[in-house]
Structures are given as C-alpha cells and as structure tokens.
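Consider the single chain below, provided in structure tokens and representing the form predicted alone.
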Amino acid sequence: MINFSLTEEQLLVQETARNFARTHLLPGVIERDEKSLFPKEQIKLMGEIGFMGMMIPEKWGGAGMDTLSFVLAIEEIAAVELATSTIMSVNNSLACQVLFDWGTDSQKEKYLKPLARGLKLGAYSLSEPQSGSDASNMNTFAEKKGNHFIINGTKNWVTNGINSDIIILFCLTEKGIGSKGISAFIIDKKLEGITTGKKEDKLGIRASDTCELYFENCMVPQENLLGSIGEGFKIAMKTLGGGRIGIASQAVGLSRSALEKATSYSKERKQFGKKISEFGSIQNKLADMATSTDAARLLVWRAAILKDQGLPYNKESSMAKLFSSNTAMSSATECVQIYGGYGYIQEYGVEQLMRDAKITQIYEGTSEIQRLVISREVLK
C-alpha cells in the first residue's frame, strides 16, 4: 500500500518553509530580481532554521532530515523564488552532500560543519567554457608537486561562485585518458590564485550569482582532494543524480506558483461582463497546469523516497527533473496567457515565471541529457 501522507516532522517543515519564505523572501522578489541582488541576510535565516544542511546528519552541523523534507522545502521557497531555491539546492545537494559521500572525517569537521550549519556557503564546479553537457570535456589541470596541487584553468557556470566560500571542484590530474583522469577538490576561496569572474546577467534566477573562475597556479594542498585520484567524474554524477531531486522540486514549486496566480487572477478578471474562469479554454488551461503538477510531485516524492530507502534512484531523478521542468515552463507560459498583456509586464511578477522555469530545463543536466540517462536506464 502507498502512503502519500506526510509525518509530522514534514509537515513542520513544509509549514516552515512556506512561512519563511512569505515573510521573508517575497516582499524583494521583483527587486532582487531587477537589481540581481544576493539575498544574503536571507540566506543567513535560512541556515539558522536549518535549510542549508538539511540532509546532513547532526554530528556534522546538519538538520539530520531526509531527502523528502528538504524536497517539501524546497517548493516552498521555489514558489515564491527560484533564486534562493538555487542557492539553497547547491549548498545542499552539491556541496553538503559530496562532502557528506566522500569527506574524510577532518574534511567534514573542517568544511561540511559551517556549510551545514550555514556560516559558510558552497558551490560546485564541474563545467568549463568548451564543455557543457560534455561534462568530461575538461583543460583545467591540477599538477601533483610535493604535498600539493597546482590548478590551472577556467571552470564556468558556476552557481553561488561569487558568494561562496568553499568550492567543490572537478578538474584533471591525469590528461588523455578521459573521465578516468578526472579528480575532486575542496577549494577554499581564500587561496591564492584563484579569481573570480564578473556576474553573468541572466535571463533569470537573477538573485542567484553565476559567474566564472579562473586558476592561475592555485597551491591545493593534498589533503583536499576529495576521494581517490582519478575518481572525481564519478563522484561528480552520482551527485548530480541526487542534485536533480532538487532541481525538479523547484520546478514543482514554480509551477504550483504559477497554477496558484493562474487561478487565481481568472476569478478577478471579467471580459465580455463574466469573469474567465468561467470560460472553457481558461478552465482547460488550469486543468492541466493542476494535473501536470500534481504528476511532477509525485515523481519528485517517488525519487526523494528510494533515496531515502537507500535504493538506485538515477532513472527516478532523471525523470522527475525531465517532466518537472517542463511542466514548470509549460505552466509558465500559460500563466502569462492567462494574464494576457498584464502578464507581460514586470508589476505583476509572472514574467519573472516564465524566465525563471527555462533554467530548470539546462542546468544540472539538460533534458536531452536526461532522456539520456532514463534511455540508458530502460535499455539495460
């Protein structure tokens, strides 16, 4: 028998997240949005209420939750902004997590305790300007000399990379050999040489910083490789696989939000003297914005609990963040329909949907590279 109800603790959670993210995030979404500006102190509150290490047990400055809690939190703070959801999902799916996976116990009481805790925050670093969805495409070179390491190299795309304080970074140790000759480092951004590029002005998410970096002789000491030599691509997937959980769940809560103004806005608004919710075309359009939804929480849920359950959860991941993010632009789009010309403009907040959904359908692996990865899966 399937249980879709939740425990008590997650529903706290989900009433916590919602709570936050009304009182704190939306009253600057469109200025945040126009201006990109970091929502710093509201990154801080989240990691005093536990959100940035929520999967991460207590020992190491976690909320010791499981996956389904953090994915109830992040639709909460997606359906008001997907900015902040960004960050908060790097922080802790790419970052607390790796560290978490593959840390030594003085790596994660050095670096997973104040990510966890939010003193600090994360970013990861797996593209490069010639890569892409390639993502073993890589020229930045860590060089072994004595007890370190000396990178050299451009890595791109990478999300919280202004604002950050410890990267986790994939790069070769070994060339022409492919992804066998990729490594993983934790970065902490005071180093020397290291230098960070300016903030790309995106079409959206633009709360989030994104941005470039450059290594130029950065001295890595040794005991900040992260697992073995050579085993860096394969930390890097299986991170990724657990990240899109994440990146679907935002999907979910853009899309929800855009149901809600949806629906909303079609009770107000009267043409030709009734209001268009009474029309058939409106009552269809929400119809499957609802359903659509609907469908990709369940996926979200599904993939959120045989991670829990300890059981393979690739394809699941794949599938939840392929149909969540185009049900998130699917709904996007059709939510500025719905407004008409009002949904055009900045005022209302619903352009800001449709602009914010595309990125779900790219980052953290496009959905070509997801059909991909669940093709690959059925045919085995």
Contents of the next structure:
Amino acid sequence: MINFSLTEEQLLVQETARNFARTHLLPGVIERDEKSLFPKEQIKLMGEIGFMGMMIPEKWGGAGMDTLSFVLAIEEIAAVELATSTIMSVNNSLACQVLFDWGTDSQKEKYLKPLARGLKLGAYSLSEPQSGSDASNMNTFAEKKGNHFIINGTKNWVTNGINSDIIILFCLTEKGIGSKGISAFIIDKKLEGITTGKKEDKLGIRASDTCELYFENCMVPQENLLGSIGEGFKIAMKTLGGGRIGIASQAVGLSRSALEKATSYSKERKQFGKKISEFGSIQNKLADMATSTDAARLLVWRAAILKDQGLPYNKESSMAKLFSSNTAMSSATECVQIYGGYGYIQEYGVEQLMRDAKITQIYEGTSEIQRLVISREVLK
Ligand code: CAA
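Pass me the form predicted in complex with acetoacetyl-coenzyme A as well; I've looked at the form predicted alone already.
Below is the whole assembly, all chains and molecules, this chain first.
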C-alpha cells in the first residue's frame, strides 16, 4: 500500500527541523556565506537534538529514527542553509552510517557513539586530485608494518575536513589489483602525520569547510581497519548509495526554498500596473518549479522507504540525486530570473541559492556518474 501521510513522529521531526532552521540558522545565513564561517554552535545544538546521528540506534548514541525522518529533517535544514545540511548529511549518512554498517562493537563504542551524539564530527575521504569520478584510481597507500599501517598520500574535496575529528579514509593496501586493493580506515585526526590543507574558497556552500588532507608516514593501528582488507571500495560505494539520498533531499529543500521565495516575490512585485504573478510567463515558471520539486521529493521518499524496508535502493538513490540536483539548479536559476536584477545581488539571498545548488550536481557523484549507475542497472 502506498501511503503519503507521515507518522506523528515524522511530523514532529519535520516541525523540529523547520523551527530549528528558522530560529538558529536563518539569522546568520548571509554572513556565514560571505565570510565562510562554519556554523559550529549550530552543529553543536543539532547534536543535542539528535540530528547528527538520526538513523543510528540509541544503543550507539543515535536517535534511532528511519531514513524518511532523516530526509524530512535534511529538507528543512537545506531550505534555509544548504551548507549546514551538507555538514549534517556527511556526518549522518556517510561517517555514522559506515561505522554502523561495517564497524566492530569496539569501533562503534569508540568512534560511532561520539559522532552520533554530535560530540565529534566526521568526514569521508575518498577522492584524490587525479581520482574523482574514477574513484578506484587512487594513489594513497597504506603499508602494513607490524600492528600498524603507514599511510602516505593526498586526499581532496574532504567535506568537514578541517572541523572534523574522525575521518573515514579509503586507500590502497595493495597496488595493481584495481578496486580490490582498496581498504577503509577510521582515522583519528589527532594522529601524527596528518596535515590539513587550506580551506577551499568555494562558489557555494561556503559555510561548510572543504579541504585537502596530506598523509605523511601516518601510523594507524591495525584495529582501525574498517571491514576487511580489500573490502574498501565496496564499503565506499554502498555507503555513497545511502549518502546520495541525503544529497537528493537537500536539493529538494533548496528547490522548495527557491519556489517559496519566487512565489512570494511575484505576489509583491508590480510591473505594467499589476503583480508579476498575474503574468502567464511567471505562472508557468512557478508551476514547473512546483511540479519538479514534488517529483524530486517523491523520488527521495521512495529511495528512503526502500532503504528502510531493507530493499535494494542503489538505482533509486541515484535517480533521486540526479533529478533533485537538476531540479535544485533549475529552480534556483528561475528564482533569480523572477527576481530579475534583485536576484542578482546578495541582499535578497537568492543568488546564493544558485551558487549553492550547483554543488548538488557534483559531489557524492556527479550527474554523469548517477546516469552511469542508473544505466548499468537498467541494462542488467
Ligand atoms: N555496492 C556494492 N559493491 C559495489 C557497488 C555498490 N553500490 N558499486 C560497485 N561495487 C563493486 C562492484 O560490484 C565491483 O566488484 P567486483 O569487481 O567484485 O565485481 C567493484 O565494486 C568495482 O565496481 P565497478 O567496476 O562498477 O567500478 P568502476 O571503476 O566502474 O566505478 C563508479 C564505478 C560508479 C563510477 C564509481 O567509481 C563511483 O561511484 N564514482 C563516483 C565517486 C563519488 O561519488 N565520489 C564522491 C566522493 S564523496 C564526496 O563527494 C565528498 C564529500 O566529502 C561528501
């Protein structure tokens, strides 16, 4: 049976996230974007209300909620500040989730609990300067020496890289055997031999930090291996399948925000003696934005529900991410168009939507990679 009504708990999560975003995020959005300020205090509060480990059982420090609740919360946070929803999404659906799915009990005790409680922040490090979409073509190498691995190499595009405490790192443990030579590690950022690169000066999501990470003879204890040797690529791909649901829901939030802003502006702005919402050309834009935003949300909810039901969702999460990120970009662009010159200046917070939307078509797998994942499943 298909039922579009949310449970009382899900409605409460949605309302809590909406209130939190309006109270704690909205006032500083433009300043954090302009000055690239990390929302440290807000992330701490989100930890306190259970938003940093939403899908992790309470036993391991999380809120024990379903994926649908998570996407509802992400949509609300993203509708106000995409950058904060990125920090939240990476911690929840990459860092916490990978530890829950693949960690041993002692790894969960030591690393998952503080991440899920929001006491620590997690990052996920897969990409390298020469290996983005071609994720398995990495160079960072972990050499086994006694009870340790010695890690050398450079990673990049690490979301939360500067502010994180724990990094889920993917690197080679054997060269020349492709993706089967990749393993996953839990890295405590306090270890010696890790240097954080400069904070990237980004087009959008400027309040979240992104950086390079340099590993130079970094000694990682063997017990920090996540999963088995050679299992890393599978772990990375499976985890990204879930992560993409989070990115898709943040794109829905941004698209909805663009629609809301464009709708209210069009009812105020007058040209040729009437409100611009009375012109067919504006009505058509609003109708398209509303339809695509709802369609994107339905794809996100389908992927989330499949995941909650323990059914395959890899294709569906890629479909949700592909469609939602394209929708976010087109809604943001149309919102700027409806605002005209006012949309092109910073004051109205509309140009930021357009800059922020772009990243959703790039990170956690570009639109081109989502199409690759989808078409491979279609052609199976
Ligand atoms: N689940 C389980 N196993 C999987 C899998 C999945 N979803 N996807 C692939 N695998 C397995 C395959 O079965 C295969 O195993 P076998 O050799 O045993 O058959 C192995 O992994 C290799 O798979 P492929 O041959 O499909 O690998 P490929 O080289 O063709 O790459 C790809 C596939 C889909 C293009 C992949 O490289 C990919 O997703 N690229 C994009 C990477 C990406 O999303 N990066 C974002 C990083 S995170 C980020 O953005 C920053 C941040 O901080 C948020």
